[in-house]
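Next up is one chain by itself, shown in structure tokens, the form predicted alone.
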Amino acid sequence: MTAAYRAEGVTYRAPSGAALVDDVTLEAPAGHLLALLGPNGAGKSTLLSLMSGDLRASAGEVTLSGRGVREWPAAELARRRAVLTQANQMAFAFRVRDVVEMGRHPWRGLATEEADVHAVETAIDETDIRHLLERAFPSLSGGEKARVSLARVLAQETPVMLLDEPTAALDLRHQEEVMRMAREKARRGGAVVIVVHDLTLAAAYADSIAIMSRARLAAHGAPRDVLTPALVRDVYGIDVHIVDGPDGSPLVVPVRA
């Protein structure tokens, strides 16, 4: 597989001179789920910024199809690759229509008004928004402001998708949907990254998973391979059980007093 994004001894440093990100080397390549895991303050985040280029690195490279991602124009960058940031917050009270159509920015001038309108509402559709449209942003829920952000990343179009813990404020059936899309996104040839703090909901979709533990990669693998007792407890501090579902993915069950 080609590799869509690749980390290079990437580091990034706080201006304190902390390390939160140090020194990992990961590849996401096309037709690929990749699950980013690691408890709160491992550095998902940061290198998720690192790979979408909007931060620089202070060591290493990043590149996007072979290319340093920070010398992209920032135009073409757009139409390559989504973002989706864990704020979803809007400075204006805008028509959650509105907030989805904002996807399709980066192809003004470049796309038909038919496949503009088909993009959007294909959006609107995947993430179960119709209801919303004529709603204010500022007026939704968390959960549902989680889905309109996301139908704009979706309405974007673009081969690669970095999506920073788009599950976390979801209910049971949409943490499954989104899910379920970003396994679709990779099937057909796109590349997916993906926070999530659910080691079970992404040992059921991930190609493959990434721990990040103190700002280093402490595991990179197939869930399977990856999702070890041993290996849980020294990132997260915790004892579990890894049992098999039965869908054959493999559970991952807090050892409980």
The other form holds:
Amino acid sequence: MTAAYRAEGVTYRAPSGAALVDDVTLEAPAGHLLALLGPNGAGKSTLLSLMSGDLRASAGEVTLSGRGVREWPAAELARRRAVLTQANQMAFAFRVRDVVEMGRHPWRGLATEEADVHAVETAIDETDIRHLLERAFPSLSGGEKARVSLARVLAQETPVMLLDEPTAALDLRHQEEVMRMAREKARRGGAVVIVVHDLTLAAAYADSIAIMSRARLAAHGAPRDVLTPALVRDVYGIDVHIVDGPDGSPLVVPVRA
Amino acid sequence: MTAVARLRGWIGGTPHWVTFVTLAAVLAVAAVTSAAVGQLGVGITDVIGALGRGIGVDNAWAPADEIVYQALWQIRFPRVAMSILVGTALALGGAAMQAIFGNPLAEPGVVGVSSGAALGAAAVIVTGASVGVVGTAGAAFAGGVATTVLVYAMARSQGRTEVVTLLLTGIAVQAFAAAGLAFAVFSSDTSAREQIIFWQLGSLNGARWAEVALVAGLTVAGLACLLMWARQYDLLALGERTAGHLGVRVERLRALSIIVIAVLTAGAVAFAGVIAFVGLIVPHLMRLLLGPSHRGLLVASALGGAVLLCLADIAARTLVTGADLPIGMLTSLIGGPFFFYLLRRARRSQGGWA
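Now that you have shown the form predicted alone, what about the form predicted together with the partner chain?
Full complex below, order starting with the chain above.
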């Protein structure tokens, strides 16, 4: 396995001096779906920002295909990794189709028109947004916006995808579809890092999960090995049962009095 | 159904060039009309004939009277050309400003171009350092560009610019410029005071070909730059982080754009005085007609700004017989209520513009 992404002892200190990510070493290999979990404020989004190249690590290094992520030229980086952020903002009333097509920007002048059309149409189908194409983006619901943004990220056709809570605003069916799509993308050789909050969902789809707690990496490995009641209590401060689901993947159920 | 919505329904689906051609046609009619109206009555055909003869096409419509011909070419035409260029430059500056900050409330005036230019002009008028009109214009241009760059530089922090910080910095710097202006007015004699006041009111009176050529050069260069960046402006609507993820070097694009915006706006303000609201209203209106995509929006704004100022200049010379009203006063008179209408409308349809 080639390591698409590698974070080596990465630390990020906010201007106030507090370490938001503290000495994290993590790999996101090609063909692999990595779920990043952890309580609110544990540093997941910051780690993702370090991996995407938005933030400069205070210590350690993030490499993409062996090269420092911030050393890649902006346009080339945009053809290698796509990022879905939590904010689905849009300043002006662009149509949904325009938004998805924006994902093709890094390929301008490099891809054929057929390739552009194919990428956009595939992304539209994979995220189930064909009925929204003529709508203005700001008029969509939260979940619809999330799916359109995801379609934009897919249209970018990068070997690496960093998705920050793509399932947060989605209904049950679309949550499952997004996770299935992410796993499918990994099966075809992509490296996908996905931040989710639902432990059961992560356990069902991810090849490995990494759990962050107070800026540090608390555990990293196959879902079945990592998810234990002791770890969950330690990280989230809540008692859980972990039982086998009907399909064999673990279900994490809080202990309810 | 509002008039704008009806208009949009009518245009909806038609390619952008229909709008461009319509605007260009309106502009041509407005320009010829503008050259025809004034104290010296000139027919529409005289204007067209004089234009033809001026560019080397001798024709029957050309005015027989040499004085009419000279009046058109020496006084009317440069003024019409200046109104078109100033309108174009102001509208482009506004469209680009809204694009780089992803905020429809952004306008070059907000970051202090006008105040800086006014201060620059006043300083030259008071100290008597000016050598004719060009001295005042040069100082106004320098003041406008300097203020914009100053506001932008002060609003930046750790390589990023926040819109709210920028707007608030603009307010602070404008207050400072207003104090300087107040001092200039206070300490000057009556004639200089009058000059400062009238400069601020804005006028296209006395535009000369040399000045027109200068503003034309700045405007065309500015338009070329902005069109080149139009696609990146579209991506900026996704937010600066996401635009960055798509390969846009956001801060570099913003810094370069700010320079272009400052030059466009300060160039216009330097020769025409403070003309408010064009940069705010025109891009808005064009966005309602064409949607937010910046390639079409920039071209339409350039044309729309030209039309608006050309019409405003006609109004300035005809509303009160024998008087040349300040054009900045007119655009604000129309722009204020129109902006209010836009705000109400945006609030109704999309819950405001936070």
